[in-house]
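Just one chain follows, in the form predicted alone, and it is written as structure tokens.
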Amino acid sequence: MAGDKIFDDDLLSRCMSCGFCLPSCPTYQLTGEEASSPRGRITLMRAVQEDRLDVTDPTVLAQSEFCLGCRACEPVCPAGVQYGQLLEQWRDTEWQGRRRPLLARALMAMMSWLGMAGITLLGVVRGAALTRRGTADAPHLMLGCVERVLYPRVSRSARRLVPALRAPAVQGCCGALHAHNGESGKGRRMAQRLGRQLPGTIVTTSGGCSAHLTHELGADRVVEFSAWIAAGNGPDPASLRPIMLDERGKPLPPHASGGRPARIGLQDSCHLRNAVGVWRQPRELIAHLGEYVEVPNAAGCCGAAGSYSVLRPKDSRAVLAPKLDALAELDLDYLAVVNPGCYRQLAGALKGSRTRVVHLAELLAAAGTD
């Protein structure tokens, strides 16, 4: 970007205002307002870039916050607009000083602490020893900031399924949340630091982290767990045992007779699907575990969207509501997720439901192999 311009002119000029993005945008679907669509937001960006609107304009501020950043507009865009990069540039300017949501400041401070500390909770590694430092001759499992705290079973399951995965104790935050919340430069530096801590191939069980690290370190360095397994690493998917349930919906022991295959759906990770292009692989793996059931609009955002569910809980719930209605009709045994934010959002919303929310790594490890 030249001079004091906020946006990269090349990125901004790609949009031809065709409107293909409108049906894919969750906030446009909620409001029907042009300003709440990717096309409308790019119009606002252009007005700011050309000094026709100030960055402090109420509509500009409101729309920079209202966007989920799910990037569902990118795969459907015939012009290849990289909306995610434009949003990061927007928030790098908008979300400064007091214009930055207070909760976002607190959340980023916590993530920075995790990144500096390289914290690893004992619960993550129970039953699986960690290596002290990474070596370039083995794939490394990224533990993740949120996942290692809220869902340590995910990392344990990944290592139980593939014991060859190394999990160095010293590894910090990847910086994805910083990049999405007005600190893209810091997010880039954190990703590069993690890349030095985890040399060679980095395997991640977090879709959002996978997208950020792929952008910063390259697709040759970073791979999401389901894509890695589907590519022939770890057990052969064909050798996985189906998850069989009894008449009460409880899992049967391995090789037990009778029962029925579990009904399993999937909620896509927005960034994993829209930015990295990984969506077939988890479905293919689930098909080996039971009866795969496609969730209506599984590609659509669940409303978690990184920090969004914390910063804008009311809007987050509004985005989630149609998905909950669809899930109620399906009567699933399991809803698999591939991102900790989706895990938290959906597990909380489906608490008390017959449908159990689990990470795909947990399902794969529970199934085991013949």
Second form
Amino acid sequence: MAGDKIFDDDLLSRCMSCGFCLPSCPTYQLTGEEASSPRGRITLMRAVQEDRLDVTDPTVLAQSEFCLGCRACEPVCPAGVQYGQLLEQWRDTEWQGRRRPLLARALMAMMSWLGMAGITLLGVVRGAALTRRGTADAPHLMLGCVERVLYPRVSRSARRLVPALRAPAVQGCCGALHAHNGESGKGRRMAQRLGRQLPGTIVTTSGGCSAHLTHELGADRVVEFSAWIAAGNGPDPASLRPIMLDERGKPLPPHASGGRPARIGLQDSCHLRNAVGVWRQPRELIAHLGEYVEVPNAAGCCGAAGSYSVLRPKDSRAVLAPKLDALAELDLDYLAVVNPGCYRQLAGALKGSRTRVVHLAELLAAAGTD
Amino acid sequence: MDSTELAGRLAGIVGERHVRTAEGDLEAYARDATPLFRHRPDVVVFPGDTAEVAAVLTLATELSVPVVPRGAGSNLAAATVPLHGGIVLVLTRLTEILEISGPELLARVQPGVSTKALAEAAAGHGLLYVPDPGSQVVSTVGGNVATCAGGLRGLKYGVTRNYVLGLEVVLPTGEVIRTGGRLWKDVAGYDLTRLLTGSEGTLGVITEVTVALVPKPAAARTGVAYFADLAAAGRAVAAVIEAGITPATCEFLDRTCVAAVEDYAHLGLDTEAGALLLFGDDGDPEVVQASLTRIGQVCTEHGATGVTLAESVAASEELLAARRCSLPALSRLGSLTILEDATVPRPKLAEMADRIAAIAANHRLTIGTFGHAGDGNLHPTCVLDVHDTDAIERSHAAFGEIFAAAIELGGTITGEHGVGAAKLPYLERRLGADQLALLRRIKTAFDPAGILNPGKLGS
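Could you give the coordinates for the form predicted in complex with the partner chain, as opposed to the form predicted alone above?
And the full complex, kicking off with our chain again.
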């Protein structure tokens, strides 16, 4: 490996090994083992970089897969280690050829096979890309690939709330999942292509995409939907009316009288919070929509973690379990999410519960305004 | 016995799930938070209760295999680096808060509970667990007791040893003893609780801790004063204490630290000043107000170039954050950060600060100094390039001189981080040959086979 370093030395040497990241790490919480903590993983990366361990070492490989990539370790790091970057560099090398998890290979192959034409078509069929054109010069709404397929109603809601948003059906995938799965070069190229397809400001309803796109295209080009609305780009947040529920918990029409305000919690999107720094804005918006309830450890990963819940369902459920206990106690009317991965994970887990999982854009669109 | 066989025997005690021998796992436990120290253990074991700890230690003594107990691995003296291989005994599975008693003002916890978790649990009962080392979010109570951790409240409230009432400890030979207990007064026998506090895992393995709590003060506030240099700040601290005030917090940053912190955290600190003094008090709101005003006055009378009292709790928190982030802020100046822990009698603080600055200049090193002005505990922190072997050599020489200077001024080589392996070469200079020999006899009495944390304090 000499002369062909896997990690950027500057990034790797930032870490002082103080261990302040340990309590924030969901996998360390599960195991209590150093190797499954951010500090321990950096120790492994250093050992690989300095030839004390081989990239094929089973622990090294296992830990590169076990990490959720939630980046909860970044905001708590006193030394400013960019763990997310190190993880991408790690997987770029670690996950080559046969060492790449089988399912990750299948997932990426499926996305390539489906191709952007396929996703575009699906988006149109399912109605994410409405025929309305938006207003010239208005920001572009990114439709996302996972969200377009699974939750086209999110983009529909965003456009109902702000009809001026432009959402052309022909737009690519941002490449975030590729970047997180050992193909950071491809992920970067996909983001750049999307940047060319959607000139000007790009608004995204997906926390994960917003982090990847912000990193690749810059914070002046990319803005996450809740941050954009909270900054006053849609209806005045102060004019939003609370969502009122009847005695059976059914929402009343926007301007009906009576009822009680909905109890609404939020599950942060890890990358939106930890990489972009957006967490206050969705809470501020929800406070206008009903009674805001802070979910314990809302900032902690729900286990979706991009493709993690598909690749490692058992670990994903283990990470989710304590959150489900907390949610059962809160007895919310709505749990708002700001990322399609969290949407899928939590909607699946809370099926049959009284708490409905919705994207914040849907709640905003359902609320009336003064 | 080879390590596979050893791992097999250990698996028989704790279960296969709780034993690790893979190279990657051993590498992860080859170090703690101390730079430049690394050695892999042969096996890592995670016991689930006191009986398992006892069985592991009995086995280790029988086989003469080294055992290094470990909590969160946040210590800064290489006290948890397995320099002689053997077993790393990780206590992170023991995370129960067993009891918080309001009427008795105490808590009983397992060693793997984080200090922050204990503090929060105590706060839930309107009580305060006083020791607040900088690492409290990650460090464990067991580790804090084993190193007698300090914190920001040393002057008024003392350190970990002042709050440990009792311990359950497994001796290297497998016996389980309980020292102290729930009593504030108890002179039956040698004070083994105090001996074990700060023993750095060389005498026994702590499996339960009983600590004293205090009622939570009604209010806490802080203020900040700037001085031309650290020496002037030191003189002001002496004057404050002479005036009959015992501040709960009394921290300082030198010019290098103020600049690094401001560059990192943008708190609006005065980067022109040569030193920053952060002071604070807690208690009834009126008392706190009066105390802060008086400290501010004394500082002004003793050369402070500016004094600001925090107007709110949030502003106080921000100032404390400035002090807490001095290490990470400094660490951004280079790829290797060596944090030290020399301590002098409080009146010598100013002189010690001058000596450190001179030593740094002499060795052409960047050393920022921050620390606890209230208790004379300085953290000279050297920032350098990890690949610059010449600078690393010079830093070793510089720290040798810094420790010598501290001892000459009546101080010590470590105030709160511990001796571990990092400070062992300087220990005899601090204690003298006779006392060091006594330490070794004590060590032998506890640990005849010499299996616990060899190559560290007392061995």
